[in-house]
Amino acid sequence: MINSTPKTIFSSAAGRVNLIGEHTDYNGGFVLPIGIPQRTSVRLTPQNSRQVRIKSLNMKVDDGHFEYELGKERATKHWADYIQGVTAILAKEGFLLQGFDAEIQSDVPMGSGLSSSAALEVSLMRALREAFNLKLDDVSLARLGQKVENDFVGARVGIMDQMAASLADQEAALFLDTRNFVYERVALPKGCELLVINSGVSHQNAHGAPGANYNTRRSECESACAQLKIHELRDLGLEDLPKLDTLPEVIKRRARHVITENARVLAAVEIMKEAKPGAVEKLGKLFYESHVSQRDDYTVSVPEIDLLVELAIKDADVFGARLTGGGFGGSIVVLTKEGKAEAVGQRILQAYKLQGNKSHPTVLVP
């Protein structure tokens, strides 16, 4: 018999914005996310049955309810796959569950590149951990969350989002080595703050236009590794860039992004730790270099994102800006002068509107 807690459990997990280190996590590299105020919350009540009933307060009534039986999880390309995936993966890993009712509410926008799915997975597993006394530490939660995406949902994402949802906070960035799960918290330099703008162009990791998703990019990176006879792109540094000349042009550009992005993460962390004069300006320059690499070498940006970034870097109160998250839509992160983020955000939105674009960006942070 499962030893469950009969009372209702409340849990939550935050979304994240990745400061720098995009598409490096599934290549064994380095990332630097930080938590954001927006969170996903779960209200869970164990039931003496095998039935799972879930309700999303963010969805329309017809799409906001889903019910299934434990052991009979089936991927349906419905938002509830993230719930089904959690219970299926936990069972596969040997954890015993019983049925439950769960009510979900989130202010992490879906498809915004701010890790809404990882926040859902981690918040649900936190509730299940408490309800059914599961022996899971925070890193294990993250690793299981990644399995949900990879093995059930079908998105071959790396570990960053789940690690950020499980371990990051708003006080400091989480510098993570995704090869060995070693992490430390690193504070932003003084004199700056973060601004996040959702472009209004939604992305989807597992599915989308041919070639425009995580799975394609990951396959391209694996192709580079196979041709270079290495385990992961993490195994190469800037000194190895000439080796890429043997690769087909598209594969070469994908590999170049990952290698240079890893170097940018390490440089950003060093700048933040040293906190010398001019640190914020140097960090902002790395932000923009990262965006250019994502736009030109990894080709995961879209015109709306590029415009927002270009408008941001023209602002006198901005040090740097870049696409954040998986790309093909989503959000940008902007490094602004301290106390200026809100005003900068409104100026960017106004300038964007004057361009006559159809999407409707919104300021999420601050």
Given for the second form:
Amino acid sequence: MINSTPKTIFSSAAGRVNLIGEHTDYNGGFVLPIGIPQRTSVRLTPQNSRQVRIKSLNMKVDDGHFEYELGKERATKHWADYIQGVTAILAKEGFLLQGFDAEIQSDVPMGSGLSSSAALEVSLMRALREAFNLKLDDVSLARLGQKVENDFVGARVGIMDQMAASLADQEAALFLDTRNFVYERVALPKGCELLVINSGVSHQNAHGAPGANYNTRRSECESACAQLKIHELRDLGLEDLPKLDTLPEVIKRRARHVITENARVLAAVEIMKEAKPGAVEKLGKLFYESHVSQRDDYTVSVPEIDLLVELAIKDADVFGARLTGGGFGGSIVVLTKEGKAEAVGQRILQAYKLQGNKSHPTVLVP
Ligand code: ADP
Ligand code: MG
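Return the form predicted together with ligand ADP of this protein as a structure block, the form predicted on its own having already been given.
Once more the chain from above appears, this time first in line as the rest of the complex follows.
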């Protein structure tokens, strides 16, 4: 029986910053996200009807409301697709819902590589789980969130963001093997802290520019697999790099990024776990190598991001920096000396301003 308690429910989910392991999750590989202080909150009141009325306080007033009937969800390339997608996918999976009113508010910046979309899906699903007593564990909830983006919204994202929104926190990074959903928490070594700068250049995973978007990169990886006759790029290690020589140049570069990036995640986790002297320097070096690979092989960076990364690594209190998230804009994550992140962030912003760039970066963490 459907629980129709008309009690208002509050739920939330955090954004995330991925420390390393970019574009590996839809290739069966490894990722290392950590929660950020910015969150998406939902206030939800179940209704005795099939009507859903939603409001996002992050949207302009005339675009901030949406109403539909359960069972009549239709994707329209609107932010409400993420909400309609949740109710459509839950119903498809056999979960019984009633109508509801929900208000959404978030301080996770949208399209900035910090996973506002997964924070939205996970916070809404948490509210629905409580409102309608859905039997959903945290991993299943994350997997349904991914289905929302893949099957309803039209963004062919991997599983990292939803797993991070559902399972990660700010205390330790979530080392996740996306092939089998095995995860463990790994803390940063002593002597460092994280800085996140939003470049102010935003992307849209679902509807990016033709040729230079998330879905194109995913297709390029599939093409590499088909030509190499393998299931996923995860099946290859560094020792297999010579095999890529048979591929067309662009596809070869995409595959090389994924293979070397997986190796960098494993190296980073080992460094973090061992926590030996010199760990932070080694970790910083991996961050920058990951950036170069994203910039040159995967070509998901933009000039504003490259400039921010270069300014960061020139700073004496920085161990490393890289583009984080899906790319084509978004944010950088910087590994700084402990207690220095705030000051480093301000120095980077100042230096960036002096170069006369159009975008307006902001420091998000700490
Ligand atoms: P990211 O997840 O990196 O922030 P995406 O392109 O995956 O970027 O998702 C951003 C989209 O998610 C926005 O364009 C919007 O449609 C939707 N979204 C995220 N947060 C909100 C919110 N608080 N209110 C309304 N829509 C949201
Ligand atoms: Mg997203």
